[in-house]
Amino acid sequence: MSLASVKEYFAPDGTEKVLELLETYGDGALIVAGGSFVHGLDARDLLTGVEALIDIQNLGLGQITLEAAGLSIGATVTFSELRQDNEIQTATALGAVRDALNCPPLQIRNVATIGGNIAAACPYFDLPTALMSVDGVVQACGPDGTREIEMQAFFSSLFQNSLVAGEFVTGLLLPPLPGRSSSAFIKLETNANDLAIVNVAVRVSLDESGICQQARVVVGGGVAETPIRATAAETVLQGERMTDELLQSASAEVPSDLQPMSDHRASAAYRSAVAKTLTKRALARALARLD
């Protein structure tokens, strides 16, 4: 097991010795927070050479404000803490993040924080693909200041993000969208408490007139090393009325931007046949909550 390489553990009150611990320790420093992921690494053999678990739970990370640059949420919120937040319960345009928020169970919503499921990167989590279709942003921190990362950007290869050295997630944004706007997540899984197959999440924001100012279309789950944007989706949707024909259209065109795996759960052609009607599924629900 490689967590018996681990020889301290911290738990600083403070960013400075934060940053102080991960220059000390460098690539063998690990920041934790809820520390669910942790046994799933360390039983794939990926913690090897981790000498310090940096645990941030007392840096005051806790906290969600809704505030005009949008909605902040500290790194250590947990799950289950995000999805009663009044903002997350009734706003439209964030249904997608609601959806995510209600598929893991509840021993993982009371543990999992919303900074570790995003530092993770990993593919075949549900919240970040809900995330991306709102434009979030990752705040973070590290020996030269802060800085926020579009969360399209933040995810770089498969559980690689784009923190450079010494630099650590503090929280997240979620900017305010246009006033007609809404979005949805749908997943594929063989049961509650597995990763995603394939997971899809879109927002649309809509005119007065009900025609498509703005789309995203973001899908997960193994169809890449990371959540990415089905942009030729996005393309079709952008400045029509929304139909079914349309939907149908946009859901079509979904393939064309992935690049799916194969593994033991589904070969690459189920995954992207999946995704073009997990997409159609997730705008109808979309298009749903604007009724």
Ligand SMILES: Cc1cc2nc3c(=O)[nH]c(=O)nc-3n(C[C@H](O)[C@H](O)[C@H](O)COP(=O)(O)OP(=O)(O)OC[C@H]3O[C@@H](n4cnc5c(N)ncnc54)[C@H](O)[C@@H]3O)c2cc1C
Contents of the next structure:
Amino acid sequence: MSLASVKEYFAPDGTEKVLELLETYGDGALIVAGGSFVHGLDARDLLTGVEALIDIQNLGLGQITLEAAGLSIGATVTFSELRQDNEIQTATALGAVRDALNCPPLQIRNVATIGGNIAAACPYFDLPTALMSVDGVVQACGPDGTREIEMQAFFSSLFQNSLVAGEFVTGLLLPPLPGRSSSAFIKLETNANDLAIVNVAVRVSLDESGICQQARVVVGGGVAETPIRATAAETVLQGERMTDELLQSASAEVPSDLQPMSDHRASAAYRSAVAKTLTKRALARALARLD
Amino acid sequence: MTKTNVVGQSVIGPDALEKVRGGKGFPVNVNLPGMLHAKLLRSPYAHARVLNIDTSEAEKLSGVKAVLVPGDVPQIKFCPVYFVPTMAPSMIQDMLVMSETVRYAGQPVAAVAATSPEIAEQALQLIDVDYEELEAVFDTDSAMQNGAPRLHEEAENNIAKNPVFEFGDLEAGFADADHIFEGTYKTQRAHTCYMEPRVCVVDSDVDGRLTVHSSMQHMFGLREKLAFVLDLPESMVNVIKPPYIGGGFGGKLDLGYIEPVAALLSLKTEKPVRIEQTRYEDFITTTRNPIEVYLKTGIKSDGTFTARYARSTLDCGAHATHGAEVIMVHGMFGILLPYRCVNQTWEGRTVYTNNMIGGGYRGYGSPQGAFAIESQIDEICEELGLDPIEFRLKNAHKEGDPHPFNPEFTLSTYRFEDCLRQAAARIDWGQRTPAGSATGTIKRGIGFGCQALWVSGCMGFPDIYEHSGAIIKLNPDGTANLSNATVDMGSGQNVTLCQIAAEELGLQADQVRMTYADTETVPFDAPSHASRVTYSAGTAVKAAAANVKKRLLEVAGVMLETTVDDLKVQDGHVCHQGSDRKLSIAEVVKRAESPFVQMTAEGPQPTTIGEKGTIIGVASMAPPSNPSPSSVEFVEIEVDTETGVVKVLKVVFAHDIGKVINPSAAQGQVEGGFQQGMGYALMENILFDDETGACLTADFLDYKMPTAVEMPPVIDSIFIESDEPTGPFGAKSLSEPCCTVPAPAIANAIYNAVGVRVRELPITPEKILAGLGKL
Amino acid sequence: MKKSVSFEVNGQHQELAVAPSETLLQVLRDQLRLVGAKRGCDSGGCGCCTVHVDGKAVYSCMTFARSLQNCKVTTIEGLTKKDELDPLQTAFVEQGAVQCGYCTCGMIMSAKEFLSKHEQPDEDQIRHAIAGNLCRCTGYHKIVRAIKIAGQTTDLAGE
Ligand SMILES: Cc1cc2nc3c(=O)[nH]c(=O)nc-3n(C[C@H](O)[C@H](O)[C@H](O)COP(=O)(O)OP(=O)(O)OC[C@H]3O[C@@H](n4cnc5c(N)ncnc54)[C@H](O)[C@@H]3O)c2cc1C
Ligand code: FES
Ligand code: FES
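Show the form predicted together with the named molecule, please, the one above being the form predicted on its own.
Entire complex below, previous chain first.
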């Protein structure tokens, strides 16, 4: 790592101190949680002018609690820790999150934080796609107090989140989902230690009679600047019974909502085609979880 | 087959024990007192002229000890390839250690030595370079056009080399054909991905003598090339042998920029200077050259080749380097020689572009050829309804034939047919279903590829070094030390060569230890490359051991008062045949090393002059031949027809490598070779930005190679042992074919599964979906 | 600005002056001269630098040394107790899982954490456990076998 301009490393033990440091250093401050994407930022030349690293591991944001409002996950909870959580391991509704948490290699799971994964706003990461399918809400804290931001609104563009100056992520809330909910996530990658070429997370929430009350189809991995909802596909599912034909026709709608990129890893056409296939498979997997 | 005790066993050497505890012997660990660290400033432009370099700010930075710019560097043109003489006429001397003309993005234009790598890096940012950007060309077709920017004055249309080989009468051959097949096959840039970066530490004495530590595959090549570019006599450079290096696979077979730059900075500062490349630098330092092969084949209805024409275009990037030799090996061993065909013409073109330079890589031109040849054979068989196994055998060479490359040698052992038949039986070839007939979303297929002809070293190749040496010395405790100048890059020769010495000396494998060497003390050796070490270095080691044995028996003969002819070595002893008298080797060595006059109970006793002196054997010699191994690989794969993803399920490899010296090490070579070959087939590719020429795959998140998860659960390796009369204990060679064959085997299996023929590597999921008409 | 960080390495207390962006890998190799952790890419891509922090496998090239206050670091050098090899080390040697050996220490450290949590794992689990470690020599087969064999002889939580 070069990080040549960095002069200070702070490890404050309170939120207030973080806010102070963010104010003092402004654009020259970089929050560091697990640190696993710092190299990624450097390689993309996104670290120029960074003078102070602010380690947020000592803020006590490492808790996971099940509350009435939902599953509350502190910003510095790691992939490994969240994978061990009982709710994540067992809840059918959170199947997509479980799937996505398995993706990075051991060494990354052990340090990568949920807050860092979201804040990085990298369209090739897996967890954001999965979290969007379960209507995750980002909790942030800043000079003007705390606020909650829906995932979809949180990602603004490539490596850009919608935090304002001086704000940082303190946690994530996964609210209870309606009816019989199930979700699943699938990733297409070149090898087991890869960022997604395309990833898809789906959730269906069925009522007693098996009719779909609410559907989410989220596609990530370079199909747009951020993970996006394939609303046309969701509409097809909404209010319907989950037949094979329905899954087919919903998946067929997915490409209409994408603006995929062509890059050295895949062409736009390929990303579109695969997003469709993965959606179909993810839907089947989510439904299988309800059996 | 000769009966052996140590040879043929899966011996484990001391290196493995050291490596699981930290592996202190890697060159990356070399750390000398007062050592400085240097970094290279690399051009962001692919084609440019350096107009001015201002280093004044960098020099002012505290901790900076020296700065180097092109003006400080001898402007001696050279070819960096280690295994040829520096001015070899078949190679092209077109490189400078530091030039004012930049020909690829990433070419160094300055360097800084400082007290830490971080300071050196910081200093680079302070160097101000004024470039005049020139028009760049990134593909061979455009580069050969009239009016394309010319990279080197001497090379018209950027063609660096244009060899042609003609055999028989091509036109008559095509006229004689019942069918003619044509196709163009393309391969990509792949990196060897040695895990230990290229790294060196160069120290200089007061009199300007250099001592060099480096992660490289050839000590003597490094000495020769480094001395040449610095205009020093070779005796002023001493290259220290690293106990082992972290992989090479051909990627460390040429002088890099780092050694001469470190040497110049060391001379300037009178301190040791270390340079370690970053992974990005490694990615733009060496690659398997991409080759496009146009292949036209004439064939009789019964499957006999009547004619073949091939034209191969190799993109060597900014400098010819290995591209001048890879094209030759590719033409010969990749295209012309593997199968018999009387009428053949091949034209090769090595073409300059503003891309990164090429390097050596396992197979050295043959993988690019095998992909074309072995793919097309399957296309022919498919079209004509011929059996691909019988087809290959019909056109194959036979044991006892003159060697097609060098008729002075014979194919004394050549078990290609056994390889094919045994591997086919093992994978159940008979159960194979017709191409594309599988149903369902996930389709299975079987395919195979061959490397019918390859080398055991470079004996007989024009301009290529091929001799080896060894020094073996016995210790008073009855053990032996072996010094030899081939570097162990993970292929295990530190063990196998000791096994060969131990076998000859009647010792256990762990009684022979590979020991220190440098270019001042041991005989010359060609590099660890070209599948040569077991065969060639093994031959020299066996000869050195035979010399030791001769001397050992002479001394023992004096001690036992008998003639040498009555003695033999066995189990650590010299035994008298015909009686039970014997001496341990330790006793003999102690006697040879003892003071001339020994004090005994009876008073001082002189021994004889004849038994005095260290028991040591030296050999330096060329190997007698260049026997061909042969290799066949079958794979069973699965294609997901909705995503195009290919999964390899099973691999059966059969190799005729002569006598297997160390079965476990041989298996390891095959399994590792398959990982590289499969990566080449399916995913690996060094890519550059179309416009700037900047590398897009500069780390392992972008350059993908198989992890343990993608590897097939089963790799079955069959060794068909033959007793090669010219090899040490019957050995030939192994390590390259297993890396060459996977790509055509996988391509053929994909065709069998889904009926899609992909003629361009890597066969990405996207190409398969396109082939299925789904994009 | 360098600041002092105190942490434990292989059971020994260390108090070192560390720059803000210095990584654990730099500290281990350059300051402590523990060369078992290797630099293969410096960017989280190869796994050669894998060590344990508080019993968990991490890429030391991505770990800021300043984050290690009061942590326990274990490197390959810490696995061998009184010259007795860890069962993983023995299995790697015996199964021929070591070729060039550059990936070996990182592989073993990943496998070590994995085996401390998985009893008698199957090959598929093992392959996923080392997905963050590249090897270019062995094709992983003998590595997987070595881990499997070591897994049959070690108890859980053998840290
Ligand atoms: C080899 C490798 C493989 C990977 N594989 C996968 C994979 O398969 N799937 C996947 O989803 N991801 C993968 N990743 C990405 C990984 O998950 C992310 O790097 C990680 O989640 C980022 O979290 P962190 O805590 O390490 O963040 P850091 O690296 O510490 O920070 C990342 C960014 O987020 C900012 N940040 C961090 N925390 C906060 C906060 N609380 N508030 C505001 N800003 C914050 C930082 O300033 C920085 O800009 C991989 C990464 C690597 C290196
Ligand atoms: S050096 Fe840390 S992962 Fe490669
Ligand atoms: S043994 Fe060489 S990289 Fe694994």
